[in-house]
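One chain comes next, on its own, written out as structure tokens in the form predicted on its own.
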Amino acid sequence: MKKAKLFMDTIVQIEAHSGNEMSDDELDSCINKAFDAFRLVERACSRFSPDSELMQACRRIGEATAISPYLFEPLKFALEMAEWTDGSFDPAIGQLLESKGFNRHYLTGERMNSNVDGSATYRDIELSEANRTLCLHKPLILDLGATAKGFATDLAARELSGCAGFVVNAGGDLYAGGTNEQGDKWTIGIREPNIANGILESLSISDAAVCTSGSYERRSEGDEGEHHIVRPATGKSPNEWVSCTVIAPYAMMADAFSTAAFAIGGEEGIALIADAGLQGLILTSNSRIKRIGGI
């Protein structure tokens, strides 16, 4: 059974089969619950909607605010990545992305223009694990673009875990569980962005996530050479790589590491993936392929 819906500015495609362990109605119910996971995470984490839980929290400066797990978990992982990369990955860059034109809601067309000075960093964000609260010590706009979609993919995969096999594909963030209807691992193609309908590499995976971050999907309308991945230290987009794919046990991990490694670039970016024991495939701007972790 295959179904697709629009969430988080991308087409989310789910393919699943029961292996004769459940009825079509039960399989359909599992898929709908998987889509519901994307709906819940989008409502919590969108920085493009003034009514989202994230944007409401961004208006409470110096006040500890209780937040739902749909915001807490992707923010917690984003802060861990920020610490790990010493700020090369920073969820406090929402205002910087707004200034580059990445501020339009994909459904309503409404643009967000937040009145913050952009000097805040992840160190101005305090999460309380015990109380499940968020406190911002400076005005800032959170951006969870590199963890929220992966988190939603992982929640969707959990809803589908009773199926014999399934694939959740959220436009570059993918999790494949079990096997296909032939009992084989799923074959996943990594896009070659320089060739129409081109495939850079085909992977055979099961119970694993594959996420790709690239410079080719979301370009800035106003700044030539700029795209949606930005180095916080310079405020500029890196263009050393064209795409960075990471294979990991979970989609949120693969999503965050592919984005962070792309932002860092070079041998340091490669080391970030290797040191975490993950696999990666990088396409450089001069069309060289770099492989990490035996892929």
The other form holds:
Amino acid sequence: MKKAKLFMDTIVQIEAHSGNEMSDDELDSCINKAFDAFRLVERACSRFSPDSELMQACRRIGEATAISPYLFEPLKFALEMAEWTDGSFDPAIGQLLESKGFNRHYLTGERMNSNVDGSATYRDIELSEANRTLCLHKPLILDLGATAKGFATDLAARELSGCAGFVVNAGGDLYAGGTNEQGDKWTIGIREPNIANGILESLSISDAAVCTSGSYERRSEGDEGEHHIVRPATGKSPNEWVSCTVIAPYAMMADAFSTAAFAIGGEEGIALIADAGLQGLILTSNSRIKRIGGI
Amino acid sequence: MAKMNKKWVVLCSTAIAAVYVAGYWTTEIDKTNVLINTDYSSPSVSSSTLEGDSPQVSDSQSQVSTKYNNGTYIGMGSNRRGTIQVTVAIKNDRITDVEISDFAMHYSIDDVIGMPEEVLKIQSANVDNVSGATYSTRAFSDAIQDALNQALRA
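Having seen the form predicted on its own, could you now give me the structure of the form predicted together with its partner chain?
Now the complete complex, all chains and molecules, led by this one.
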């Protein structure tokens, strides 16, 4: 059974089979619950809706506000990555992305233009684990572009875990569980954007996430060479890599590591993936392939 | 696996558990998400019907005027690869769901997701799925707008 819906400005495709353990109705219900994961996380984490939990939180400065786990968890993960990379990855860059034209809601066409000065960093974001609250110490716009979709993918995968095999494919984020209908591991291709018939590599995957961060699909409308991954220190998009794929046990992990490594780039970006014991595949702008972790 | 891996794995697994422990999954499921902008205008869409003076009808339950009828509407749009069909669910002037409904008919789902056709051939031939940079949904704007036009209160 295969279904596709729009969430988070991408096509979320879910394919699942029950291995004769479930009726079609039960399988359909699992798939619908998996889509609900994207609905719930999007509603909490969207930077493009004024009434999302994230944007409501961004209007309260200096006061601790209780937030749902749909916002708390991907934000917590993003902050851990920000600490780990010393700010090369930063969930406080929403305003910078808005200013580059990444501010249009994909369903309504409405554009967000926030009036914050842009000097804030992840250090101005405080989460309280005990109270499950968020406190912003400066006006800023949160951006969870590198963790929210992965988190939704992981929640969807959990909803489908009773199926014999499934793939949740949310554009750059993918989780493959169990086996395909032939009983084999899923074959997942990594796209090679420069070449016709372009597959960089074919992977055999079961119970793992694959996430590709790339510069080639989401370009800035205004600025030449700019795309949706930005290095906070310079405010510019790195272009030494074309794509960075990470394989990890969770989609949120694969997503955050591929985005952070892309933003850092070079040997340091590669080391980020290698030090975490993950596998990765990088396509550089001069068409070299770098392999990490014995892929 | 390196030692650091464990920390990130624990973060992910506790993140998933947090949703279920708090009981959020069952209690918050039916809230809607996207408010339809009242002065929607997309450059790629002919929006004459939206700009017209559609009468505002009072919703007896919420006491606010609504622009759209609740319901499910099928919208069509097209790009160079063919026709796109979406099913858009609207409740209280909010888009609650957009399902890509076309692939059950003439076109495969892979024809409408904005990927290069050469990749589609590979995908169907050798691999089950493809991981790439996040595709944009721009190609769907027309189809969604078409559905919204049908939902407008006349």
